[in-house]
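First, one chain by itself in structure tokens, the form predicted alone.
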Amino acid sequence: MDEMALNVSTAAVRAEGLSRRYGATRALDGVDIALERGITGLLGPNGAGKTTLLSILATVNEPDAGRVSAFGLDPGHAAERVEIRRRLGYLPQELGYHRHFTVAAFLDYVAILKEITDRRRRAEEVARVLAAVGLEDRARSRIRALSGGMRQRLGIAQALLGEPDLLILDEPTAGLDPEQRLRFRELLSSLPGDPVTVLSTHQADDIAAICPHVVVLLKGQMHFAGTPAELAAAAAGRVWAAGERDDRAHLSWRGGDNRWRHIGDHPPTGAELVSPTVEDGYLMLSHTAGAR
């Protein structure tokens, strides 16, 4: 606990004791989180409080209790909140596009909001992020004509404008096909300046592939913070394979090899134990917490 408190107090972006209610629903309950430069993945089921946490870190919402600091700045002070936003890139779950805009015009508008006032620099920045997400050939297309996956890539592009120091992405791979998800991984892995990046996702394989750090949020509380390998280890000795379904398992499913994969507290004697994945560790934590 002392080490965790030290990490929170010295992190580039940190939150301490965050709580937030919506009526009778407690979305966050005393969350402490420390974010360093690099990519942190945020895992949790629907309703776990992920979007609420990200919106508070992005200075869009305020907590009912607790405090946030980003690069030594306090979003509770208006001037410091503005300075945080100058260094922020944010993709919310619902961006709310002006659908009559063209792709390039929308990005130009967001760049102006980000105080990129020089016209030439703004044009260069728009071209840069369009190339980064593979939408160069759709620059003149109207947003209403884009597919869902293209709109998602446009949302990622607007978050990247200005090379932010703090990049917050709420389910950025939703709607992306497998190739686009791989390109997104490549993009995040090569961002200039090594920003503090936090992304919420339901894709455990994305976490395993690109996130050195992972946080698991369940029922508004943080239940894990560590590396993907440490999360996978939470299910060590509790994952086994068999030719038939085992009712003693918490979760079972049949894989492409037509064999059953099981997760449970008590594998049968002589069971064929298999190496746990990040998803296995997450599912084990989720079951233990009663979050499903």
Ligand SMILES: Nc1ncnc2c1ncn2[C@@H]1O[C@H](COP(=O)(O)OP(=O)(O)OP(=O)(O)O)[C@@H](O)[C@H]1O
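Rigid core here is just the name for the largest C-alpha set that superposes within 1.5 Å across the two forms. All of these numbers come straight from a predicted model, not from anything done at the bench. Residue numbers count along the first chain shown, from 1. Compared with the form predicted in complex with this ligand:
Residue 268 shows a C-alpha shift of 2 Å or greater between the two forms [criterion: core-superposed Cα displacement of 2 Å].
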Given for the second form:
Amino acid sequence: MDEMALNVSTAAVRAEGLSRRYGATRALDGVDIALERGITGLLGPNGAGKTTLLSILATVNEPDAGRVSAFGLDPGHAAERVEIRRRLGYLPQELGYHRHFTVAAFLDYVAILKEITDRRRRAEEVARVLAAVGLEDRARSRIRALSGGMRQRLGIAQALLGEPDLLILDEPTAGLDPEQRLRFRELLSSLPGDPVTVLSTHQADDIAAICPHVVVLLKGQMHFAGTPAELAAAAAGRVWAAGERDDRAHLSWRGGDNRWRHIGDHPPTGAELVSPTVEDGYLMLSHTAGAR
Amino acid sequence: MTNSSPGAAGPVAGADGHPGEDLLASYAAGTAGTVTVWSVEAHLTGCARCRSALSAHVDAERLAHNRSVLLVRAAIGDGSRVRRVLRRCGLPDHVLGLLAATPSLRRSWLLSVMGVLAVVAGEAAAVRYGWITAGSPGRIPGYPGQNLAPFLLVGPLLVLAGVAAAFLPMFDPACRLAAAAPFSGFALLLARSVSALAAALVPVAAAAFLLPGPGWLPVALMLPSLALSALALAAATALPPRAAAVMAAILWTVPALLLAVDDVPLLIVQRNAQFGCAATLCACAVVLVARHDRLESGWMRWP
Ligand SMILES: Nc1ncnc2c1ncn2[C@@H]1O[C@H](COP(=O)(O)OP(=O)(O)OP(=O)(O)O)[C@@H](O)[C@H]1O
Ligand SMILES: [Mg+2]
Ligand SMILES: [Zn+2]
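Form predicted in complex with this ligand, following the form predicted alone:
The next block holds the full complex; its first chain is the one shown before.
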């Protein structure tokens, strides 16, 4: 057994050789992933298979091939699956709501689904998660009266009910205002019990800010697993800033300071080399993978 | 039931109806028993005087915590009147909480069921009393129940629709959450389906009772309604849930229509049909017992 495989087999939550097709689409194609305690960020373009991967880890979707193990439990067995769900908090990408429920009643309902049967304990849990996402004063609001970002925070709140050991968040920061995003980062980094957390996002700065581990998924395949610094380093020596657009670069875009930023192998005329960010590394990686 | 435990109502209400200082102190310190905590909180929700008296006994942090839990409890509320009555009848509160998310138990759903029933029952009465005519021209004169054809078709289908709405994922906007929760298995499905079945049977049986028709009709509708619902559930262990519900509906609609065209609509709930329904019910029960783990609402293949 090589070192990589050894590492995978000791992780708290892991999956090996996951494949999932929808008709002719290969949503996942032989994915191996190992999740340690702490936060893992999952990056990938639209349609890369992030939601599919997370739903399989969350035991609501079944892979065509491959194995999942969470805390030594196998979701393929009905009894062990329930055991995983007892320790799980899950925010689906498209979480539907019972729109006529009030915020508090919805959380109470989810708490029942999570087998918190004692009424007082439920109220305490609901109060705790509402405070965690800053929705205390909306407890009585109907869900249909919430703004999109508030609804997203409600989704995060329900995932935190019962202090899960495995927290799976599919695009938790989508629709959050800057202040709430900072608050969310703080919330995740200070969770008690250091749960195994995995979140998908399109915002590389979320990853740089709070994820010690990052994984990049492209077209259903794993293309990178490491630290954010290592991902940024993938673009080292290839990120340039210049006054004009450059057609030879892989990617060129105009930054806020009115200067152009390029990722490419050749320096554009009059350009200066800049130190790459996580986003640069991710863009570089998805570009080279797409070119192959 | 909770009221009978010692230390509930008695010690909480002091001479003037408010909890005494000792009680507030033990509540604030978190040493009071569950039942006591409950009744103190119930009182505090409605009494500003005791809320401020309580603040003398607790530090600010604990006070804020208690306050937010109180607010949340008030926001969650006690549920609907039906839920309170059922709780008093001894049904566990958390099971009732799960049912709150079942669309076919909502008032709007039950009102539409009653609306549909009023239309078909009204039609049956109108035909029976000769206000309008119905049936085919060559109808056998005097054969009973010809006016009941629409009702016999629709009644059991309404029950089936209620059960289907209780177990089809498409009717549960938060089905992905339910799928990832431990309380998601067959137990949840069965609790929802059985309560939807009961809720739909009541108006259907009442309509059958009020209709001008044979007196045994309300009873005769029970078995077909049960069999159809069980069939939909049992078929869902092998088919996609929606296909299962549609199949059960077709298996009722086709014979009901054929018999109505033949001017003998009542045969659908008479002797042989009852035997058929009983057999179906037994077979479906066996299938459900053997294959219930396939019905778990998670671990399914989306869509
Ligand atoms: N239920 C489904 N039926 C058919 N195809 C599906 C289904 N779900 C996903 N797919 C396909 O599988 C692929 C992966 O989808 P997935 O939702 O996992 O991507 P994603 O990485 O989460 O994308 P996004 O960033 O847009 O959320 C896509 O090509 C998508 O079209
Ligand atoms: Mg997605
Ligand atoms: Zn008082």
